[in-house]
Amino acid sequence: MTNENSAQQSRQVCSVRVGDTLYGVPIAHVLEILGKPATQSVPLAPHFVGGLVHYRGEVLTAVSLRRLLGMEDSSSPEDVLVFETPEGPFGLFVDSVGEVMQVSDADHEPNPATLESRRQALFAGAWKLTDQLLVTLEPERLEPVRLAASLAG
């Protein structure tokens, strides 16, 4: 029973880096990591759309986490994580993909009340690691249609 409880109290997350910040996405949400695929820009798209990416015969809209955070576009090609949501698959541009980490739910903290409301909507708290924070990303919050609706309002 102890093993079952400890399994419920931890999870695996895929670490990604954007700028100097480390983010974590629950691995269960990641369909695939595409590396640095060729992308096509989308004229007149919302600012957060980083481009279109070919994925297994489909064309996915890929969100730029850098743009969502108000950062300059990267000068080098970015990695793309592919997520599946009820609205369908989409991509997320990040500077680099790190390792899969085992994190404890006991080390997870909610967003601080002082965090800007726009960032409150994007992040789902953070895990406290030994020497840094691992900011939690939930793919549902980054889904392009949801972002368009929330940022328009």
The other form holds:
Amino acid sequence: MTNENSAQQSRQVCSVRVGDTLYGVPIAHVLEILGKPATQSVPLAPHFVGGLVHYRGEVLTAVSLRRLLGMEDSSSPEDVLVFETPEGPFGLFVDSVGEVMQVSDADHEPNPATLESRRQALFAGAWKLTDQLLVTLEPERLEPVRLAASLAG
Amino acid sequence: MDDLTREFLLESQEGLDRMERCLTDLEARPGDTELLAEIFRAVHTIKGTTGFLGFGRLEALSHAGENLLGLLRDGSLAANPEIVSGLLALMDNLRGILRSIEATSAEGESRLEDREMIARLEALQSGSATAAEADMLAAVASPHAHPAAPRKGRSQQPGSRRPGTSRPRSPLPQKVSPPPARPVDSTAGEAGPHAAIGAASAALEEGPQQAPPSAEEAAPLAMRPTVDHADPPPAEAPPACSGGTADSTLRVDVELLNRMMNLVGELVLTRNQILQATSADAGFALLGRRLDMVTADLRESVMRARMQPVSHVFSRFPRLVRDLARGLGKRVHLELEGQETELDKSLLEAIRDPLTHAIRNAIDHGIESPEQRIASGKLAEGLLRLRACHEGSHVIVEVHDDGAGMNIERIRGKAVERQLVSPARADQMGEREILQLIFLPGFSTASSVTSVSGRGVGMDVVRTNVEKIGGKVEIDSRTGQGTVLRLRIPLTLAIIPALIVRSCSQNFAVPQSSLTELAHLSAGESDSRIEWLESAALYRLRGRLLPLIFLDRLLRQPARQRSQPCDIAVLNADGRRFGLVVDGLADPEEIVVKPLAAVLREIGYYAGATILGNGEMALILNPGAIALNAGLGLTSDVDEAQADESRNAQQNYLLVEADGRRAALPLETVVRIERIPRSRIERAGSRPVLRFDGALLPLDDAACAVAGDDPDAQTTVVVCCDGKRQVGMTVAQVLDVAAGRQLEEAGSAAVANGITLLQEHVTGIVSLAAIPSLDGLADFVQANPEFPAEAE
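Cool, the form predicted alone is there; where's the form predicted in complex with the partner chain?
Now the full complex is given, and it begins with the chain already shown.
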């Protein structure tokens, strides 16, 4: 894709907040947003698994972004984003889901080299908003199977 | 792939399955014309359709088979093992091509193989019957051959003139090009003409000496489709192909059924939630009950739609047994029983391989060679019996051989040699436990590796596969008399009864199938009754030590306080008994098993997750994995099993007192004993009923609890299973559990029904079947809208 084309490319991004940071997930990847659902923790599960969520008759495994980032568990109920993968849907716990924003690919930049390696693997760059940065999250990088593999290796 | 081809594949595969069944039967009854007709039809249908779809290989092969089958059907050739083998081989080739078509939409290239096959079939045609003999045989066998004869006359219809004319041509080694015949196809619009042209055009090099019989068979053959499709003579329809059901049945995608099952599962959950949320509101009670009944019915229906008779799996075994027995030089007679027993389709698929393994084992290791059998005073032909039957919520599939049985000492020796157990341990083991060793990976007693078995895989695969679907494998063997392998398969996978237990305020579901009993320890008892042998916790259960596993510790949950009340769920996971210590018990529930993501499956302790009636989620525990992980052996199983056996000789009863009398309830029917206030017993018309577990129970008010004045007084209800339904009985008190002895009438020695000897008293056994069912209650409710108001 040439620069000229990507400059014109704009997309809708769902903004989510974890701690003080604002993250953005391209809305095309989001199957559904569950507002503060009941959750069930799974003893002995890999650390990054935040718990189970009831989603349309299925039991969904949800990854905790806080735990992935090495942060303390949230004390209040969290929202869940549902993503589709070829192996079925999975969820992502975030502190709260915010508004949908319009961002342009021209404002997107890759991860800085100085970013800690763990986050290098999780983040896919960031969009420059006027007053702050919107960290790009790609659902593929957060798939439980992939996380389990990367932690094992 | 277009619909037509797909339809053709399905039909052909079904035809070949039928053919396989019939072929193995044919060996036993070589003169059975109905079998021959059935086989012929299967091959013929394939040939007819392939000509039309343009699958040349299939057409040529099936044509060659048809020629041979024609001779057999006319009686000019008698079926012998070589012919059956040839036809079976042909069938395998046809299957291979069908698979290739399914995968690639093309037949694939394998001309050489085809030619060999065709040559083999032709050799079989000429091999055992000369033309003259064939004529003679045909004359002799003509009464049998007649199914074909009347057809000739009947099918000489205007529409099938062309097939008639093709008759003299078919035996000639000529090439009739299909194109001129095509117009006939389109005008006739029936399968008949294509088939006829196929027959003629695909005729391969046939020796001139076969001309007379070939001409004979070509005629009925060419006309068969007309007969089949346009004018099926009902008398001829063999029982195996129940043409009558074709109109009332329909193929449904398994995916769709799975989806329906899933949705019904959801409905069950929603129903549970509604019933819980509305139980306090009388106005909703009626609606709740109706919803309950409809949901139960719906669930039953969808589950039934997924059921298939085990004959789907059994049907391929005659062939397997035949091939194995021939290969090993043994003689085996296969008996199939209970073929109509139905099982969930996915489970049926899952037991296919284990059963195949078990049959291989039975023939290779179990049944002896004819010489050995005669030497030990048995019939030269071994008996292999495959039996399926229902037993409660399970289907039992047995593989029984009357072979040499297992040599306990040899298994013991082998297990030590392969270092599966230590010599000291092996010496301590009882027979039953030794038998269990054959399920260990890497175990094989075969003295040499044969093509069939002896590589040390097999029984452990059988066990693993059966356990994977929640089943169990049992083995029983008597030296010199044979071996019985018993697979115990749950009826369905999707919904299982489970007990919900709590640990660290989290729910876990324990499948009822592995739950044997429960013990409650009060705060004081939890310290004194749990004993410690170093780090191993033990509980004395009727004088025997039961190893305990603390669920919270197992799952590394925050450790619980000492001196808290707790419950012990006594579990039996495939012979490994242990007590699971939990904080508390919630209700038993029927749960819908939801799969877990791969990362959570890997933990191993969970068999899935579920959503409970109250909307909370629960992880389903896998008792087998927990026991294995804890290193629990089958140590305690031997005595327990023997105790079980001796107990089984008598039946256990729950002894109750009702209305001043003592009565006995068969213990295995008792589901639960509840103390409830009298007010919870309601009336539907004149019948007392109880809402229990979200369902409605008909009650036998033996203790006259309803008549009592004080609605708050407690009464005891024993909930029992009567076949598929549950019924309740009110009793004044539960006295004891005791073993009953059968009573025989003096003189006649007839066993007395309905009474038993309990604790030296003759006691009547409650007849659960006599409790009226709730059938027609819905009508009653509809006719009496004020019914819920009356209920109190």
